[in-house]
Amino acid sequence: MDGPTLPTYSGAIHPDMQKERDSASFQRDEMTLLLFDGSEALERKRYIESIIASDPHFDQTGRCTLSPAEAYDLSIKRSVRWVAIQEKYNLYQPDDGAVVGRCMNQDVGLFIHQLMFIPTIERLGTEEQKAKWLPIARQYKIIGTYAQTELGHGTNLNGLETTATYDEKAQEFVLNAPTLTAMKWWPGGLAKSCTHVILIAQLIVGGKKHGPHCFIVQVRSLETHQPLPGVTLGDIGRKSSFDAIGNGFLIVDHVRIPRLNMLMKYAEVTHDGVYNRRGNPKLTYGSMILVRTKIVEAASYEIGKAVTVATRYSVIRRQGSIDKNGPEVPILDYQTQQHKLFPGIAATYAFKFVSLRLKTLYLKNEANLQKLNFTLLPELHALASGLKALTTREATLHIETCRFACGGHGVMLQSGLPDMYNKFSAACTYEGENTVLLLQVAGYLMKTLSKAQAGETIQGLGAYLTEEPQSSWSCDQADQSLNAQLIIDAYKHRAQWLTRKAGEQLAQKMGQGLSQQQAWNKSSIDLVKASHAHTQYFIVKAFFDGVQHVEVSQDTAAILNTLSFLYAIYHIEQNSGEFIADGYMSNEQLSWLHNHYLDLLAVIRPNAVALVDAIDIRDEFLQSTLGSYDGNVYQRMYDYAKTSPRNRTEVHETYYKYIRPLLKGMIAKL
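In the form predicted on its own, the chain whose sequence appeared above, alone:
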């Protein structure tokens, strides 16, 4: 593989780095156990990581300098290797795939097969369909992807243009993309790898439309891998993110498939053309919620990678002095640098606690759904949607801030930070565009508010909308303001006020004669603000509650408590106008919290390296000269630079082609 490589050091830890680790007030190993939910899960993670790190097929050195062709080739090669490794070591536990994805920087060309193709059949297929398709899918006799998004439509499923028209005489569905914008666009692995897709198309039976449904469609020959008749496939082109995945386009031109290729657990078309609903379609929501739960956890991990790099670099990089005529100090000693990085460390921990809480609610909801109990579903759907939107957006901002915090070195690909930003910023769009998701949360909030105002009993997180808002923050002394319940109350009041304000705005617009859809559009900015406040209230509450109930040593509990306050106060300051606009908080009270925030930065400072170490990311997967565990930043940077392809010769070919003629006055010959 051509390109720069990151050397592995087995020497001593840089003394500045060791000094930082020695200054920590808590035991890192205890914190790591907490973050990974106990020794069993942590040992499993490390076991899988050791397998991947020791296998040369998964070597990621130079990954940022690969050509598109090399990156794609490796993503497929590693996917196939993973199938063998999975079978050899029996790595089939639910979270094993997520660990592998993180180890391989999500550059796994065939992962959609396991992430979406197989699970969709498991959830939406009848027993007969599962018996037919799952064995060959699990044995990789076929390779699938999930084709929903079209060139002209994404989140709006009802707007999808691809059709599946039932031909009763032939007992087949005729699949067709009638317009340019109807072609499927984006499915991972579709371009050159997959043999089958789960196609989302508008079902038409007897001339009547029944909305989007799922169909299993073979798109390539199992012998030659050529596209089948009526199928046009290709790659959608270069992307700033996930460029190695092989995202593709698909056009179906009157392609026929058997009737039983429609996934029929919850809806069927009989042989004589009768459409029937079966069961409750709400049961299908669980998989979508699970994916968003995993994205929240991924947001924690991705911020963790970035703050690991930037924090470790910031204790090695020295610049300027704080005392007159004093020595140069690590840039992490500067309060401004702490302000850039420590909120990201806090967010890493906050989102980990939130993902655990969300996972608990997901499992509770799954048990309820099996009993046809849907009471938790609206709240959980709104919560998962809001958390996906907020955590991905916040993670993207923190990663970019970490890049800025590393100065010019942060721009270099060898830092790893540009790749982290490019990779995870896509999460703001996939699995639901963030603004659209926040408007879905707003729909839940407006329904809940309406019920609350009608005197109905509200259960769960939305119950705060039935409470009478307090007129002011019940804190009148600075030394009492660092109180978890008081801060939670402030977040609750903000969510109450913004939700009611959005509801009033909506009602006012409709009172002016606008339709509900028009009024919704005219109120959408306020609705998004309300959704943001509602979701952030949950994050802050879950973080505080989680920290207060963990069973850890006093020292570990203390630093977790510090992180929870820092996270909450940071976001109050970032959104201060929303806390004081209705008079609930005063500028003086905000100043009290600001002073606490500055004190919290100082408490975290000696613990910063230990906090990022506890996130437990191996050098092989971090792939950063700036953020390696040993702290030998400058030697690593120099060694990396020496392996650059441009340094293979002392005199570059461009000298002979262009520079020499320039120096010799021979420009006219160029």
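Could you present the same protein in the form predicted in complex with a further copy of the same chain, rather than the form predicted on its own shown above?
Coming up is the bare chain, nothing alongside it.
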């Protein structure tokens, strides 16, 4: 590997920042190694980052002032540049693409091609189909996207209206969007970039409906880029997330494609119009779980960015004093400020450990699936869904809090925070809307519960639901309460309790004569709560377990330990009613934990900057005047402001149009 392997930072370190770094009780480098899975992976990440950071094509300096057109142009330019860089440096390892995505804050115009188009063909194509499509896709002779969502339907796949009707005579499928709401809407890159799509349409063979299936459809000419006959394409307009990508709409009007353009690994339509399922379609679930694993990891990274900015800013920003007539203090000295930021730092670390654990389970399941063993699937599916929902929501809240924690300056785009919020809050919606996902988790919980109540033995992640809940928290002393097992017990009890409560609610509504579905709907608030508790139990356990098993020096282990307790107690306090309502915890026990929480904040305080440094985000990618490594906040802010397009002229043209006439008493009369 050539190129620099360590981040470089401009400017001298602000003495206040240096003081913070000097006060850390652990080695930042050891922590970074841990967070990035060892030295090989970390070196590769830094290697790719150094290439990107030194390539002017990827410069993000002006990103706050781009027009939508410029942003789109740049996002495509970057995608294309990335293809060249991949080739030159041979960057084809599985995670390499993700690194560039993160560095570019996801403004990479063609990423759905690599993220969804190619993998769908790999997964659902027959060997012949793969041989036909994958080489040209990998060489970018075609560019694709994944077109599932329609104007009228996202969550409810069965409601998709686009049809693919088999015409046996012609051996073709006729694709048609019969209504306004049937048009595809949202696919990334569809607006102006793609030549092909994976189209999800309702398969109809011989008049019979077979539900949604995947078809490869060419939508633009490979010569002129004009839409093909029967195809209407366009941009859906601006969005607060992924605006640079050019999400598009697509109407197919009796578009014909060859029969073999249906992806046929798990379902085929023979030339003479016979529909066969083949293999086990459950085998495809794995990839959905993989995507959610990646989102959990992304949630960690996105919170990491925000806390890096807000924490570094908070040691430079001085505002008010604590002691009467004392000097102004860095705002991070305020307990309320620590309360805003440290739970976010803890979540960054928590979700890192959780995503590792999820990945392990995913791999185990993948191995099982190869042997057609599906036992792990339901619990893993529920887990990945729940984790996707909780981590994206929590990330959104933390990023928002970081914005608040930076006061007015956090509202400036140059802080980076508004963009982080807008971009990632959309993750609560895409790849499975969070409420809908939690209701799916609830489905798993209720099934598990009734199996348990029917006396079946449950194994795996749901097994604890069969245990008889403890009636009270077995901790009788304040100084014993900082105990991982005891805290995990409390989370377990809460999940058991809320799951049973939701189950009872469901049974009660059915007892009142409601259908199972109606009762489900009338219990859904409680069902979501149970799913939340179940998933959070997993998170807390995975974080504690992970921290207890890392092989690191004592100092590093100690601060990780602190973070895991802080994380767990923070969420107990956020949901305290659910821990005490049935008498499990007492007010006194809660207040022991509260006091520990306050103490833990103080332990983290001198380590805060080192903890965010360890997340290892280069200034070039953080793109925040408030959050840079050197802490030279105010000079950067001023320098950045001076580049504002509105500052190009001392007297703005608007003055001549409106302000001068107003001042001169010459505004147009009505």
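Since the model is a prediction, treat every value here as computed from it, not as a measurement. For the two forms, the rigid core is made up of the largest set of C-alpha atoms that agree within 1.5 Å on superposition. Residue numbers count along the first chain shown, from 1.
Q. Is the C-alpha displacement of S23 equal to or greater than 2 Å between these two forms once the rigid core has been superposed?
A. False for S23: its C-alpha shift is below 2 Å.
Q.
Can you give me the Cα shift for Y655 between these two forms? Core-superposed, in angstrom, one decimal please.
A. So the C-alpha of this residue moves 2.5 Å.
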